[in-house]
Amino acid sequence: MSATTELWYITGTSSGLGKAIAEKVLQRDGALVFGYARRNTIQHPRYHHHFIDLSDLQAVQQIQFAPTTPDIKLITLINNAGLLGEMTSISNIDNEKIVATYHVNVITPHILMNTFLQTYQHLEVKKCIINVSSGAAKTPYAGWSIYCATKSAIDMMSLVAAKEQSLLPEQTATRIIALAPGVMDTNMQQQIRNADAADFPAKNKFVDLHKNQQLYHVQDVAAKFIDVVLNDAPEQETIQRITL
C-alpha cells in the first residue's frame, strides 16, 4: 500500500455530494478520508467513518484532526453538511427548527475551521477549507429565510478566514473558499420540489429545472470539488460557484 500524502476531512459523506466528493477522492492515490455524519455508506480500506450527528455541538467540539508525517502534502476539510431548514416564511418558523439548522449550517462549520487552523497552521504544506455556499446566500428567496441567511453566513465567515490567512506567511497560509455547487439532482431538491408553494413561491423555478433536465449530477461537481482544491492558482476568489 502505498503511502498516506493527502488527508481529507469531509462532512455529510452518507449521501449526495458529500458521499460523491468522498467516492472520487478515495481514486486518488496516497489519500485518506474521514467522513463525518450519522450514517455510513461508504466502505473503503482508506476511508474512516465518524458516527455523528453534526447538529450536536458538544460532539462536535470533540473532533479532532488527524497527526501529519512527513508524508503528508495536502490537508483539506470540505464543510459539505447542510439542511435547508423549515421552508416557509419567517412568522410561521418553529424556533427549535431555527436553532438546529444553524447549528449544522454555521456553527458546526465554524468550529471546524477553527479546530483545523489550530491543528494545522503551523504546518508548510499545501492545505485547503472549502465552505459549500449556495447561490441562495446572494438571492433572498421567500419562505428560505433559514437556509439564505445560513449560506450567507458561510460566504463571510469563508471571507474573513481568507483575509486573515493572507496576512499570514505564504508558505503556512491555508486556501479558504466559499464554493456553491449549483443546482445539483440531490434529496434536498427533492424536498423542493415537495414544498408547499404557498410557503416556497419560487418552487416552480427548481421544479422545472428537474424537469428540463438542467440539474448537475453530484459526481460532476464533486470533480470539480476536487479540481478547485488541487489548483494552485493564486488568483483563486474566495467566493467561488460550479459551473458545467
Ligand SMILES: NC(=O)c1ccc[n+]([C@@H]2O[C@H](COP(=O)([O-])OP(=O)(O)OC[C@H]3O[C@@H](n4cnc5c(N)ncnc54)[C@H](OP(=O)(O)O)[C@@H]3O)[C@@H](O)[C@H]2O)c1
Given for the second form:
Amino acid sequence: MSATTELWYITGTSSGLGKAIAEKVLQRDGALVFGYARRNTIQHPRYHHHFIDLSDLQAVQQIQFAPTTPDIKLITLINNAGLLGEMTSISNIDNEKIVATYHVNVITPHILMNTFLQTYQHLEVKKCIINVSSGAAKTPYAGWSIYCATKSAIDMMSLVAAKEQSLLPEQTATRIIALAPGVMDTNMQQQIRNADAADFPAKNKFVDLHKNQQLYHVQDVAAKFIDVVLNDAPEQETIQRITL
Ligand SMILES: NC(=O)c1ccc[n+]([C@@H]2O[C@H](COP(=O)([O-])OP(=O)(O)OC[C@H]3O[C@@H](n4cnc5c(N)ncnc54)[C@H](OP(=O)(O)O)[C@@H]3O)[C@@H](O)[C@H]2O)c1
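Next block, the form predicted in complex with the named molecule, ref. the form predicted alone:
Zooming out: every chain and molecule, the one shown earlier first.
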C-alpha cells in the first residue's frame, strides 16, 4: 500500500453527495477518508467510519483529527451533512426539530472548522475546508425557514473564516469555500417531493425538475467538489455554486 498523502474528513458519508465524494476520493492513491454519519455504507481499506449523531454536540466536541506525517500533502474537511428540518411555516414547527437541525446544519460545522484549524493551522500543508451550502442560503422559500437560515449561516461563517485566513501567511492559510451543489437526485429531493404543498408551496418546482430529469447526478457533483479542493488558483470566490 502506498504512503498516506491526503487526509479527507467528510460528514454525511452514508448517502447522497457525501457518499459519492468519499467514494471518488478513495480512488485517489494515498487518500485516507474519515467519514461521519449515523449509518455506514462504505467498506474500503482506506475508509474509517465514525458512527455519530451530528446533532449530539457533546459527541461532536469529542471529535479529534489525526496527527500528520511528513508525507501528508493535503488535508481537507467537507462539512456536508445537512437536513431540511421540518418543512412548514414558523408557528407550526416543533421546537425540538429547530434545535436539532441547527445543531447538524450550523453548530456542528462551526465546531468542526474550529477543531480542524486548531489541529492543523500551523502546518505548511495545503488545507481546504468546504462547507456545503445551498441556493436556499439566498432565496427565501415559504416553509423552509430552518433550511434557508442555516444555509445562510454556512455562507457567513465561511466568509468570516476566509477573511481570517487571508490575514495569515500564505504557507499556513487554509482555503475556505461555501459550495452550493445545485439540485441533486438524493434522498433529500425525495423528501421535498413528498412534502405537503400546503406546508411547502414551492414543492412543484422540485417535482418538475425531477420529472424533466433535470436533477444533477451526485457522482458528477462529487467530481466537481474534488476539483474545487484541488484547484490552486488564487483569488477564488469564497461562495461558489456547482454548474454542470
Ligand atoms: N440534494 C439537493 O438537491 C441539495 C441541494 C443543495 C444542497 N444540498 C446539501 O447537500 C448536502 C448533502 O445532502 P444530500 O442531498 O446528499 O442528502 P442525503 O442523501 O439526505 O444525505 C444526508 C447525509 O447527512 C447525514 N446526516 C443527516 N443527519 C445526520 C445526523 N444527525 N448525524 C449524522 N449524520 C447525519 C446522513 O447520514 P445518516 O442518516 O446515516 O446519519 C447522510 O449521510 C446537505 O448539506 C444538503 O443541504 C443538497
